[in-house]
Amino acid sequence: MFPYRPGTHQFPYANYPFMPGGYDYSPYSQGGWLGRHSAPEADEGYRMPAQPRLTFVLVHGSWADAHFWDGVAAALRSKGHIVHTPEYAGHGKDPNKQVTHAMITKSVVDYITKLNLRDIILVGHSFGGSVIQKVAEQIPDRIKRLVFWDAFVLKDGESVADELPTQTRQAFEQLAASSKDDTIMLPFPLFRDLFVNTATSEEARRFYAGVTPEPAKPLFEKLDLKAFYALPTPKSYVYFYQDNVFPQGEGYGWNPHMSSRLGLFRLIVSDGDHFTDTRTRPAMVAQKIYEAGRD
């Protein structure tokens, strides 16, 4: 996430320290991206071996909907896992963008309790990290492990916006103020370089066709997370080191800046960016999520 300046776009982090390796319209619907590229050659090396069955609940992030998980969910199910991808308020087919973080959290809690899901691996991506923090407070007895994938782990009393660089936060405030419904729409240059930086130009355009405006209010709400930090629930963090959403300097970034807040946690690392690999290498993403969630 980086401030948008109309008419200009430059690589935002000149000193980026590379880490070495080691929606009614949906681009994933029938005939869309998933339909045409469900088994890319680049994913063949991540055929997962037989695995003990787990139950995953996958929570997407901002500028996405539950279809974000289609390829990953299919890969997990192919190995016998049970996978749920709940949609939350203000996203997907919900036309109401005047939602709160509590409404989003309630959507996921209600989904889990209505289906009486237990012993789940609750996974949050990006903004979804803040969601699973609040979900875990409400139904800790149903959760076997929390998995954060390049996701926010907010401190008590913080908002998502509090973790953004100042210029980024100001840009988001301006984009929301200029919208008709208090939403933020990512300009394509930012989406391309920060969210899908490893994608080809053609892929980036195709992915961007499924991006919709994000309700602004939940990003700026400060969250009481005292109960979360008292939970004994096991936790994991999945870190993709080509993820360029945040500057990688001191005080920012996913790992260790966010992940270290979990206390004792399992760390799973891979290459990949914030968005692309769920489309081009879904079996790889599924394998990393499985490694984070297994016993």
The other form holds:
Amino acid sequence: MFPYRPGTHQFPYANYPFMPGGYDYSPYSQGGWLGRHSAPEADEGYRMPAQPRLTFVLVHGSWADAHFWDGVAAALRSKGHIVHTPEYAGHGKDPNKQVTHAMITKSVVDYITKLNLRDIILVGHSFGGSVIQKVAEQIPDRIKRLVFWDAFVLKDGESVADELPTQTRQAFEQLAASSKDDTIMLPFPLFRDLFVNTATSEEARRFYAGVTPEPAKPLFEKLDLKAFYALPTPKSYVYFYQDNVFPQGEGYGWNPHMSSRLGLFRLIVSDGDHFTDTRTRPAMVAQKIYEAGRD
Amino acid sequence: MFPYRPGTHQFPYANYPFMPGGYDYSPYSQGGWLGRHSAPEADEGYRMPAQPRLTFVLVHGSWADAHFWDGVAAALRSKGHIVHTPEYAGHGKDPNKQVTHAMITKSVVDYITKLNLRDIILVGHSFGGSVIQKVAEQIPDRIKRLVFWDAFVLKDGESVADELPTQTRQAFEQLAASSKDDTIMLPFPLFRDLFVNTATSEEARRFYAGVTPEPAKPLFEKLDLKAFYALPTPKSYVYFYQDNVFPQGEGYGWNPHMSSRLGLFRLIVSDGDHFTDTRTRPAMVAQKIYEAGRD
Amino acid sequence: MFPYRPGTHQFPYANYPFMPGGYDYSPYSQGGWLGRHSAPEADEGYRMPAQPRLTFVLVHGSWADAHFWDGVAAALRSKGHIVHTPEYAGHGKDPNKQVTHAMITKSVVDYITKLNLRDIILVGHSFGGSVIQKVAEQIPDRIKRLVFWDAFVLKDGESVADELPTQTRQAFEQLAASSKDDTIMLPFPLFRDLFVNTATSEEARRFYAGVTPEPAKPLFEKLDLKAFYALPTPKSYVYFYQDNVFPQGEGYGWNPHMSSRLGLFRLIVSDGDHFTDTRTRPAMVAQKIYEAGRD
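Okay, that was the form predicted on its own. Show me the form predicted together with a further copy of the same chain next.
Then the entire complex follows, led off by the chain already shown.
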């Protein structure tokens, strides 16, 4: 989007009237959770000067939906950026949890092509990393840069579950087996200590109230990623060093274990965890994603 | 301690009159070292809102005694928490340096049981990690959560020395062998660059003045930890990334090398080193320990 | 330099009149790039109290010359330190790019001996780490402490290229082979994402305008470092955790992969990247180098 290209579609209004069927645009709601519970002082240092306008497409991860991005999207828009937060199959309002990784990928591809988005910064968080890997294979010409934020970068032929420590993978298998619909619901103690470890107890409880069971199948599907590894698209990795979903090192983790598979990539680091900062410091998260995405 | 349980013993007064024989209560002394040398501005950012009251038992490491915690304990108490800092056999005022790991463990267990403490957040620093592992085996029902702060998490059958790089272990063996009483005194250059690497020269010298020879035997004892690894007690790990006691990675170090042995644990990270911040930024250390210990 | 030693040469004036032939003294130029583009607010937190005077010799790395240190040297001088920034063979104003690692080492050794510098804190950045390893072998008695800042610490018999991931080493070989004079010019996308990953696009472009082709041969020469590994000189390692020149871990990187080869060393960590902070936060870089160098 910089330099300005007149052919590109723009969505400068949060309440843009027509949305593609089945997906949520997630405009930032002023009266929402964030308005009541954000910590403006802690986030103050991230007020930024005017930024060249970019178009971001933010792809959430597991145990989340498009509202995951509400605060971050608002912060990016307040700097003049265009932000899309597609919600994919099996998540949010979608009642059908029997989805495949390919269906999820199709959700994001369809969203981008129907809106004819171009020159996008495609951002994937967590499981969303494996989604943007597959999306990039299908519509590489629309993508200016890929940004992985504490996100899976799978090897060709791997599944998300292949990157989990044995103990975690087995726990997920048991949780899925004990569910009625092949979904995994995170027990609170696990969510609290792994996903929102820096949050207050109250914030953790509030966050957990929005967590719904995650379709298990896409986590265990092995993905053909040969085309991804042939793409010349520029790539960035955002790593938050209090992220506790995995141990970081000893053969596991986001950075450098998975990030280094990207080959040449830009690294941006901050001190957040896996989920908390999207609500408590959305402007910080937005700034880091911007630093990863800019020219 | 939250929600409030009326049966629990409380010590809201720093000058509580009766202490169990042989151990020091270490009330924070206003006229002490800290009052003169703390850096209040640097620590300012860690002023916190009111916190639900917790009971902390802080277990120091090697080359330290209960006064190690003076500033941190004061900071936690100023937030309304109850803080105990037991000093264990072979340390502080104890003239007998011929102690075993079991004697050290017994010191802490006796302290907790005599005061009938319950629902405690049991915190171990450095060597203190191996102590709280053994304490937890003996009185698991009194412990609400275990917090390891740059602390040893030993595998079953391991000694502390087994986790040291070969060069360090050999140096410790030589220092112990050359002593008259099987103790290890840290040479200043080693203490300065490994334990207080971020301190000023003056702070490092002042810190070193309080260091006394450490009983060697407990560092080389192999510990049976089968019971520890069967405990369901919640656990946290606090990692300070300028800690330089070990290289962090390549098969050594606090996090993730030893922390990941805890299985499911909460991670909290800060930028301190092994000793310095207890004196220069005690409120920061207190806040991180609180974040690790809270519900 | 502390305590004061009357025999030591001092250069308290930035415009000291006689310089050894062939090397640049690089006094900080007020009208230079830094004056226009530094970010004083972000750097404010690093204003320091008076510091005991030290003598620093700062040795730059590849794709840089002595001006790399302009802002950092000025910040150190403003605290009362003496700072030298020798420029070595094949770099800066030297038109001859056909140099060897030994010629580069000789440049720095000659600079130090001609000025009869003693008790120096010898700092190497990046490739400069391999240079100070060799310099230390030749003039150990003049060196008070060695400081490696995101710098190579080569094993005996290794070359800089031996520490590069295969992909990077092959890219460098191809770039050198396609040049007319066995030099390597970094393509902008690689420089932008690996060397100045945290910079704005504008800062990155401005930085890149000063980058010139680097002589390839010294990067591929295997060095005899037996004497280095017998030196008792105190050592420090400064690690900036957004440095993206290498993946950090999985067998590569600055810390702990190369730093731990130093044996006993002091660690200082900050959040910068490989190049950017010398221009955007020179006082921060100066403070970290001071913390690494002080007694």
